[in-house]
Amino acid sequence: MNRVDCVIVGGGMVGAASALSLAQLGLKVTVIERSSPKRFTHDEPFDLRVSAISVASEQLLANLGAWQLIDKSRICPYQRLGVSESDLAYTEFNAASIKQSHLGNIVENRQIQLALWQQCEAHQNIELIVGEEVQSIEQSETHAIVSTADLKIETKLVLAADGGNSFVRKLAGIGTTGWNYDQSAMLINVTTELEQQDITWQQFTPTGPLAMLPMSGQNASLVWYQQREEIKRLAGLSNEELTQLIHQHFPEKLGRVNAVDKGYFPLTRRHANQYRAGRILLLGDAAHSINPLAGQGVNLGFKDVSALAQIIATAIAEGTNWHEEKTLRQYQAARRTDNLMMMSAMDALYATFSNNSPILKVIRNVGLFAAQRTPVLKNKVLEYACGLN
């Protein structure tokens, strides 16, 4: 039977963050993942899963030597995010306003997936185990048995990094809240007549918002929101077809563009009621699935993983069992209020964007009005969203 100090189910983006985190605290890790990212090459196309990385996300990633490896002509900057429902009810967040360089940066996910598997391949303490399901996990006082198929792995700590369906929160009993969103969100690759904007936008339509995320050269990915069967009729139109209906549904700023890639997805929201049980944590989309609307998704789960690293460091620092009960519940104090907080403010933002009550209407336009002439609150929001405190 194989021994490490912490086995991770799943190895994307959270998962392998996660295991690079830990190795770096000189714990030894096994990550088990079905499948090991494509590998990239130059001249292909840009994926349609792409991320709103923070600038906290950002510095964890190069603290982990991941983005370093990052081709750069696939990152795209950008210093400005502008949010409106109209012409005259419009705020923008810039990132000078908060003495910074950017506010983040659009990325493939894939990209990011890749950069850090280079990292988990190359350190001596990481085992990467590809093709391989967990079918149980059997915990006692003093540690975990981790079995798939082929193997048994003892453990001191099991992290579920597998997903919004994680199957590891269910062999942990652990249940969830949430619900389906009536509308799905359609992400729609196109190239672009302007060259590579500085600014992410969204607009509130009383369909659904629509959003617009730069990336590198003369490329960007819009966000669709439609209802859910609405989105399934423009999935099956030609890129032709589509690119009509962005320029009749897009405002006029997007100007000429062509859809060149499409797919699309169910908005759901889904919370873990507890992060953690025995020796099992969840983190990522296993621990929240978060509505889109803000790109705060995988930024929610690399600060688990920097709180969950933090509390680690801190008991080995201290001399202090890493793995014991009072040190894991850390984890859940430390992120479950504040992940709750995020999703309820999504939330709260797409039931008051989505109602077309023209009373509610003036009362979010007259905040969009305002919030553009109250620098201190919207510089608070923006150092929070950024991950600056």
Ligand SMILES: Cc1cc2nc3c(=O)[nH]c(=O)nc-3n(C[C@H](O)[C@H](O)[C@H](O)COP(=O)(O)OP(=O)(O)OC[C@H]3O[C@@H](n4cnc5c(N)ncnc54)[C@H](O)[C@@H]3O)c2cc1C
Given for the second form:
Amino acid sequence: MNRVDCVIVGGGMVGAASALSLAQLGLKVTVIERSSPKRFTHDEPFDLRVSAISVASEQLLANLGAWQLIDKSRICPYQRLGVSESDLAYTEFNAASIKQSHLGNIVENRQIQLALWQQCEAHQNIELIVGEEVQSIEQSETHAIVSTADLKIETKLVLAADGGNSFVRKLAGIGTTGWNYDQSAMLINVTTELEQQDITWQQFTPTGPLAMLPMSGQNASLVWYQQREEIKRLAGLSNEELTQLIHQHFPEKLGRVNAVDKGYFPLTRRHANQYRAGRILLLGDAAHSINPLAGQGVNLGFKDVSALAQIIATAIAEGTNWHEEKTLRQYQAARRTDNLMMMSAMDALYATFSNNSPILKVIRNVGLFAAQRTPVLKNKVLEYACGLN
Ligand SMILES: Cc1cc2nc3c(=O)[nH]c(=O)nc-3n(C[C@H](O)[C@H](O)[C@H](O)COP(=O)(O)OP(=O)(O)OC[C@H]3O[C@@H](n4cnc5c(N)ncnc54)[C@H](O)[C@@H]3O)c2cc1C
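One more: the block was the form predicted alone; return the form predicted in complex with the ligand.
Full assembly next; the chain just shown is listed first.
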């Protein structure tokens, strides 16, 4: 039987960041991941799965030594964020207004995961076990035993970072509240006639939002929200046909583009009813799957990681038992309400803007118009979205 301080199930962005955070506190950590991320070759095309990484998340990744390892040619910082419904109702958020050099970065998920893995592989307190899946977890007063087909590991803490369909969450008997939205999100990688941009924007339309996330060089990731059936139809088109439709539906400011890759994802909201069951804690998408509208998903996951590391660091510094119930309970208190608020805010935004009612149209246009002229409120919202308060 192996013995470690913490077993983390799932070595995605959140699981790998948790491993490094806890290893930095001196804990011995085992990560169980069913498949390793594909290695990266310098000139390969951009992946479809990209994330808008907030300034706070960038800081966390830098503290873990991972940000420095990401190829700079795959990171696209942006200084401005535009939200519009029509040309009249437009509001723009700017990094300078909150005294930041940038608001965030668009980065491929795999680049982040690979950089974190590189650090995990080099850390003497971390063991990465790839190709195994957890089969059972038994808990007692003093420890938990995590079993895979080939291994049994005794541990004081189990972190579920195994994503939205978390098996560990099910093993822990933790239920979820949520629903599937009627819409899917189509991700389209395009090459652009415009030079690399310093803005990400989102335009709301009655059939759903359209978004542009800049990528380095003359590249961008477009997100097209539509009814599920319509997205399936769009996904069946050739890149040339899709390019034509993009020019018809996206605002002119996109400029001429060429679709080079596409894929789609169902939109789900799911929130775990608890974040803890005994010695098992849920982090990242295992705890919360959020509408990707404002690109907050993994940023919330990284906030979970920071909060847990802070709680355990404080317990260690105070000489208390870092894995006792009183300490572990603090994690849910620190994170669940914050995540719930963000999920609800995204839903309110989504419901308000994806609606054809003339009254709502007036209200949201007035709202965007007023927001553009209310810098104090705008800056507060912006600081929160950047993870700065
Ligand atoms: C269309 C779309 C756009 C998005 N855009 C953004 C954005 O701009 N910004 C943002 O912050 N977020 C965004 N997100 C959300 C973001 O992608 C997720 O929040 C993030 O990937 C969650 O990371 P995670 O590590 O918690 O889970 P995952 O990425 O799902 O990783 C889970 C890991 O666990 C492993 N695993 C699963 N089950 C097991 C098992 N039984 N045993 C062992 N290993 C297992 C998997 O192989 C995987 O590696 C977007 C999501 C979607 C769908």
